[in-house]
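Next up: a single chain in structure tokens, the form predicted alone.
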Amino acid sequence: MKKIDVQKQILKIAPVVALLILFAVFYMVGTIKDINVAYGMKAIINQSVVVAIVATGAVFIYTLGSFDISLGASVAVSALLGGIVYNATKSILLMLAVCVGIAVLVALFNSVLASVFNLPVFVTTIAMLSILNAVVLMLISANGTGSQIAVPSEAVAGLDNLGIKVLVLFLFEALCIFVFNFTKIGRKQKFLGSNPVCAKLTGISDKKMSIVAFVMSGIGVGLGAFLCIIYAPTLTKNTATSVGMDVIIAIVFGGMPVSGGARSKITAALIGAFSMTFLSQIMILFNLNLGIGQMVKAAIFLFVVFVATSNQRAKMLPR
């Protein structure tokens, strides 16, 4: 029993400890490289920010065992609504609502679509993925140049800043960390991933469990959304298109089962977002080109995938 507990000690630990050995080694190899760190460190928030908050909605989505791989699609798609709203209203306002009322309306379509169906929510999403792809070429051809959608860079430059962007992340992040670690929701979802069967006999219902898990990830969408805009206010086909897998990426290597249940945690997709752009960006120090960058994040990913499931006994809830 000390053994297993020693385990679950380090287990919990490791994706702090990853983060903080990650950060310590892009410090050390940018100064012997003789690069800006400071810079770097700005570049690396930049980049994170809107993973990290996609992510941490997301992680109320993965804690019920399931998992959306149409997010990226859905940054994209309200992104290019929010941005097509500014130019014909010019208010920075309507803009984010846009984004995040787009956002949280998908997410409860999905929701919606997988409990009338009765389908896992990955096939709904998988659909929905194939269905935003199209409405974002229809939207960039319909109200943009044919190629992108742009946003008057100077009516978002007050707001792009690392003050304002780590206050948006901040702020929802404490809201998930609230409604799931101190709040009925979130036992009650990890009770749904870990044993569906017994929680159903509860009383819980799944369909709400569910429809709150998607609005949740809808405002982290929408807000994520509205980052994109801020940070490269030329929207393009190509906006977002990698969210989709780093937020799967990220909540991994935050140290949260792919599973869900009782070990989920809104603090995995902060971690993760951020240890895959230190490991990123130390590729990139290391003048590594993108194809091995990605081969190393699949192997971290399946190795991380491996150790979090190694020790975990079948049939049986954590303690």
Second form
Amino acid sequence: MKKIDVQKQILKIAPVVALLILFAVFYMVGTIKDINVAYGMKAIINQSVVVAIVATGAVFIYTLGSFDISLGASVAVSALLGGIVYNATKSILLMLAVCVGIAVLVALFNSVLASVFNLPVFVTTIAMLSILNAVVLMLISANGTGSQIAVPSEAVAGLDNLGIKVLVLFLFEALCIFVFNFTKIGRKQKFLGSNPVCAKLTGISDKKMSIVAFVMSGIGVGLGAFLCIIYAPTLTKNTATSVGMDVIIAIVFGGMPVSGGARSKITAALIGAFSMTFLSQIMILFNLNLGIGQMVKAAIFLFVVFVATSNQRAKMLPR
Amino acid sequence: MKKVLALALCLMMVGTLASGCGKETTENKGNADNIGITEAPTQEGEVTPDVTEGAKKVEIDTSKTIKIGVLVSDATTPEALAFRSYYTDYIQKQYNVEFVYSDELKDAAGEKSAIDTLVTNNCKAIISFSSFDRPAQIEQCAGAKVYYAVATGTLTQEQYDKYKDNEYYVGAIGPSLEDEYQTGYDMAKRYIDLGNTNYAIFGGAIPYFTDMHIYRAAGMLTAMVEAGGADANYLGATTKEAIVQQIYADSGIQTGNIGSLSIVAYVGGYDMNDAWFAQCAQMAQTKDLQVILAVGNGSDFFGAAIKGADVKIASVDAYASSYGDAMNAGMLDYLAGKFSASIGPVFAAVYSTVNGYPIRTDEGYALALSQGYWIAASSDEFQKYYAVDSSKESPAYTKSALDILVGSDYKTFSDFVSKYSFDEVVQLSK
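Let's see the other form, the form predicted in complex with its partner chain, since the form predicted alone is already up.
Complete assembly follows, chain above in first position.
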């Protein structure tokens, strides 16, 4: 094997190696500091699973070279409407259906704006972010308590266990891997992300692919919203506010090229989401104050992204 | 090949994660094992250790550092900084404890993640200043066998009834809603007695239905109704209960006359955007305005706008240097403030419980004790209180004072907490 191929293979698995290193550091430092590592693992899964699911769906959008910053707000709206429907019907299944349905509708609206009216996705999602934030405030105000929409904790307590969360994550991950890696959809999306002009000339419809990408992302958002309710059934205007930014960081941290295209990886979201949470937990273990912790995290983030993308830079065509 | 590799890596990841899903993961070591208590913890019905005169002295093994987690939804205001300073700069140096603070929490999910993190870090107890979902916090802590207490707040009666006999719920010490009502009442009464007739009210978190702010405002309005003359009423309401109900219904305060007194302006919420700050400035400059009664921090939002005008501001918050500066600059006239050491007794209760000496009521229930504010109506008064409150060497509740509480009985504890006026606290510390 040529030297350059070895280097490529190493760089390809860099995010996974980074995750394993972070896990090892967490385990070793945790053991030295006598923390409850087993409980910590459970906490890490709880803290990562929503971002992992939403980010996995979002990979389809990123693969096209697009960018959606309204995902966090979409999670919040879906969760709030899901909560309202549960309180009205007492049906968990209906709550799940509403969460996914609303998220897919919002995603479809985004894709229609973007593809049918030929607007840049980034612009439409900025507008959607404002709209969804306003909807969040309206829903909470209309609910009557003014500050929150609460699903009775007893109603979802039985679902708040790691088995169900990991199962949902596994099933959605498997679906996305299948669609992305083993069907024409994934190949077309990578082609569109790599070279849209060439892809169109070969007969690939960017509109159709855009709609598929947003629908997949919507399913992830809906499942994330459902898990948000299960995890913390008291929903406020701040619910999922950090999810939007966490999704972007997770996707990049996991080794996904920001420009999308052929090097896009569906597993990047999963790897990135867990890497971020491990990193946060390690910062807490070292008892770094918030400011220093954030700076250290930023430096590590830059380093990991630098390593993970170093084989993409010195090329004539970045995709 | 690449696809197969990606799939294999993904399956490995999920498999690794699933391995962390075992149910036994939440198990913590029993507290007595960890801290080396010299006496067996008491059970209900057994003799409670007593530190009062002539009673058996509790001997607590202090050789091991106890980690206590602190949940905060506010990490930057003067009040929050003063509380944090008392724990980290005084208590942590006096007792063998380490406080582990959460980030600034924004919602119930954040609270849950923070508790997970604190439990992971082997915190034996959690003191909460965050109230997005208190029942969920209690249940999560109990599930993880970690003690939980509320600082500077109280549970609703319904919540207390549900959790009072939960062994991991230590209790709550803070101003009761009755105290909050009285605080608002006393504040308004003072200015009414001085002959002022035109008021503006800053409603703080009333639009978000925050009970304590609603009760403070209800106290203000009740004082006005009582002083406004024979037919004075607030939108038809004349009693405390009716006024509280009216505020809940409106999620705000209506301007207008209350007999001979007037509410000339009102701003609520903490939107903190340009429009909201403009509303604040407009309110401070309302014609004929004499007093701004704030259910929370008033000087920060209205102080600059009243410069040069003969308008007084009254606030409810905490003893922080910025309020002293505001008083000296004429931007604050009256402060009902929590003293930072007021969170000392809840620490003592938690410390005692973690060490195997829970302090419970005679029926074995968790603590639900009320503790009010110190009132400063002049800069001199403020400085006198602040000097004690800000001291890192000899704060309002010193170690020797708190030692009375550690391992004490309920009566000793509740008597101590009930004496919270400045003079009483200084006397206790002596």
